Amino acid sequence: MCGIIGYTGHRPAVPLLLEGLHRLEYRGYDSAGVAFVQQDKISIVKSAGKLSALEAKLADHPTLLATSGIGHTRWATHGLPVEKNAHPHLSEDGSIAIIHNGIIENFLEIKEELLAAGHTFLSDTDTEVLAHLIGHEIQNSTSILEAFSHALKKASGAYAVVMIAKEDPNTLYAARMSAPLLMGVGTGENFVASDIPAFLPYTREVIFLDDAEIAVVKTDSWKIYSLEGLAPVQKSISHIPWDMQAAAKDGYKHFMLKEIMEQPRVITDCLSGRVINDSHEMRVQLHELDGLPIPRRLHIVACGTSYNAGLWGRQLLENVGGIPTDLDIASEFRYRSPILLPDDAVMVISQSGETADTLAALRLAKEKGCPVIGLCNVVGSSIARESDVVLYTQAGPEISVASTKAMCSQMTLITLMALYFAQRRGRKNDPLLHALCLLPNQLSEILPSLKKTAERLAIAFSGARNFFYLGRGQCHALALEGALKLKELSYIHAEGYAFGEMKHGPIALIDHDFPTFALALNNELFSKVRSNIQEVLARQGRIIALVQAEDGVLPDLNVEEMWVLPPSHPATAGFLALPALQLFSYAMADYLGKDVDQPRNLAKSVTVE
């Protein structure tokens, strides 16, 4: 989720690039940089930290003559968030500079070949490897465009790349493969960016690049080619009527809604490079765990939504992966003197990688000599640095305080872990792995209808001041998450329970004014859930039941509202239920006029105890 801006035209380029990067700050970043051609040389200025640090460095750097250039804000994926890893990156001979979003999956293999050819690398990034590869291809090609194309065909993975070349300073070369990239068409000037806000003050005429397309963008012209064969591609120009705020959110009303709707992309990114499907077999590849012995017992430690993700995943880790799994709230873990045995492992889960209680639990585990697996989203965070092994969820930064796509990415990676450990034990679960790979398309199809249903139900239940969320098995974890989302966004009191616990006290609260959100998905526990629902109905409780049709037939539950999800593998049904719960909470808060993206009293990351 890095920010990209490229410009060629008649204005001073560097101030415009900085202005564009400021408009992309909402995406989150840890470093920034710009590149431009001046006096027959590519100049690069970059800095770790915020744009203010980059602007301070540029204050002493002459840039007035440059009328084209590229700028980047980086969200680290390969290498720590330090200046040497910031973009742009140069080729070996300094003839080209590139910026890049995404991941080059085979960068290590390419790097080894280039090292053998005498190349020297100055960073830890996959992006610099791509820059060197392009420079290497230029030596054996008839044009810069041909070299650009050859290099990209050798690089596998996801990317949005923009390049400038010393010998052609007023031309931008750009390419897209599974990462956002578009062009802005102006008068006597043109733009390339990862998001519309970067250039919106200058033009609303936009060309959306598709995967495997290359753009050659000059001051007063542009051409699009296919990556394969460099055949010309005809593209239409779209007019964008958005204002700045709407553009930053891709037209969504709130960042939370945008991030919920990004979950198909999140799952795709999390699976990228981790699921191998060749002619022989389909398997999970988690190289980070290859050197770790299979744990005798795994202790999951987390807070909030990350805890709920761990609770959801525990059943998979045990039943699929064969790993006995315990679960602890991080703020309690270190105060109960946990017993950690030599063959155990601890997995800490944190979106930010800076959660104070989780970080303290990590350090306690290391003091006891227990290997720690970090599951987090932020490269270079404290948990990422201090864990023995780190698995990145690759969800990109979340802007909304209420975590949504982060939990989806955590669930995805925990599922992959369960399948990975099953493989190491000689077990295979092809149906589950196949179902996991189908999720992005399945979610993309149902998210619009889930949003409409959530809006209708939010209005119908907006008068409630209390809510129960009930489920069994993995749905217990989803019930906890649904209740958490409702109370943190709409300030309605909500409680998540295991259905079987209702008769141990909470059922006393059930009446017509205390509605229940029941998770009644198709799994081995459905018959018990149906009986529990009857107990609520017998006490005049209003119920929203989240169900799945079986061969087109709905369950006979006789509830007030039946919210129907498509059929799925039992272990992946949670991925369909999660956005329904999130969208209901979002719609409720929005209908009640609450501040959806910045709920009161909450911070995005809890960095103090």
The other form holds:
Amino acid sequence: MCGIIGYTGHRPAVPLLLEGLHRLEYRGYDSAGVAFVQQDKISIVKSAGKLSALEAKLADHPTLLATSGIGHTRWATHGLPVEKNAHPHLSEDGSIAIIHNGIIENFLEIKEELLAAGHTFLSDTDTEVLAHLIGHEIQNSTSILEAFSHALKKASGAYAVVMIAKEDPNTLYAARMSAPLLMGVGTGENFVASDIPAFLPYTREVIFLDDAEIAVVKTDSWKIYSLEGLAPVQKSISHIPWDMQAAAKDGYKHFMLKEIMEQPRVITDCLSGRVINDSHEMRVQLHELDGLPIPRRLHIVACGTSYNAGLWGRQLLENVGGIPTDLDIASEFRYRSPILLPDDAVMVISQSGETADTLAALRLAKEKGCPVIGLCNVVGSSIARESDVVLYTQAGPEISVASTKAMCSQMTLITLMALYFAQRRGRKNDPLLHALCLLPNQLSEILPSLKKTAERLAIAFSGARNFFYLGRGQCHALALEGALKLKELSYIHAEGYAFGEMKHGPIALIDHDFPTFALALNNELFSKVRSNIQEVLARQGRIIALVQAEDGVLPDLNVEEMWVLPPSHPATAGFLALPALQLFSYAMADYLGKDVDQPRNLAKSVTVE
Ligand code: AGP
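Same protein, different condition: the form predicted on its own was shown, now please give the form predicted in complex with ligand AGP.
First the chain shown before, then all remaining chains and molecules of the complex.
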């Protein structure tokens, strides 16, 4: 997610903006920029890469006279991470500059209208379109505030936006819709930012903007208005007790916990602009795939958690999308001379977009003349740039080494792909699409209780030195992921296995000291899983069973711990089970005093073979 800071007050603005952006660096970014009003004009300095590159550029610019301005670190969602796409962006006439976090879903339609009106654009971003729209509205409005609100009402999607105007140099105009934005209230100075750390050393007095609110912030006053009708809004000021380190994690103890709890928003952002719900129908749109023939066979290739997401999604791509699909670990695929036929396609999944084995698999597929679809989170990453078609998961930067929200976003995108291919075959699956859209609220409701249960169970099972994670069908993929999380975070040996395979050898390991996490979600395989659970119980195996009530009735499994999830569509149950598995591993690692965000021996992106 982008970092945003605005300042207006009595100090030189630019050094403060840079300081604030440095405090937001943990969020991950690929370019940065500042804008400030000086000698009756707006100056903009921006650069690709890290803040040091921006600071080097600023060394040649006199900026100390400017006492208001805006600064931005960009996490690319539209347009490569290059200087022209960095924020801030100017209106056509240079009278206003904006910075933005979020996604303007209808920016293409707006851009076409403005192009027809003679506008010219310098970047590929949705943000520049918004800047031009505001500038256009100013021509037809009685005030900057009125123009700002008119433009925002025309834009749809998520935004946290801050603007400066040449005509009103010491005022910040800010607005939020589904993306965090807050004010820091100082003495003779005020701040606007996406995150508390940006201004915490200067003030702990904070006003949290809510959706569809506009703030007009001057050096010694501020006013909040509703977007609709510009009615004044009363807001209270909150005092922030956090220290800097805690604030970077929004008050969570670790980035991993923050990223697990972000998953409802991650699903919302991943669906943003891809589910069209107009008056008479719901449908999926994935324009990126429109030019690609429906593959005869899809080969999914990935590593680690991304591989587990692909395994989870294979069943949907086949059963819903009608696409024959197979799966390979990238480090195996790249050396086994795979046979790829002319109408096949390869799909590589990678959060970082830099995993060496996955990148090598992509290059091998292309050498064999096979089109490659990339599912990535990092815009402009190597895999994103070398894929023939790239679909971004839009999960925001994932800081913790253990991948959590990335898998949730990958599962969301694969489900959309299955529905998309079904649509192209003339088939619909409204119940699944509807269930997908319900997930953010469902997940928000259960995350706090999942966290509490995970903490209790982690303590109860903290003596275990081994763990089985067992499941069938899509739960087999979740079992692999749960085991991966436990072993990489708590260093407890954990093995994910297909439940039906246990009787072919591994069940010999079961005894009282080798507990099992059984994934027994409601689907057509439940009765088989119930039998497998009995086989484990017959050997004195301790079991935590992750289950769902059916019509309000819990399964009678006679296990030590029954962890109950709410009922759901069979194909979306995995989204409810995944955070339970993540939180159990998180709680175990935290209880055992491990380095949760930086586990030993691991890197966030494995860029070596
Ligand atoms: C998962 O928690 C690990 N961090 C690791 O397995 C990771 O998923 C794997 O290295 C793949 O990374 P990628 O998605 O960036 O390609």
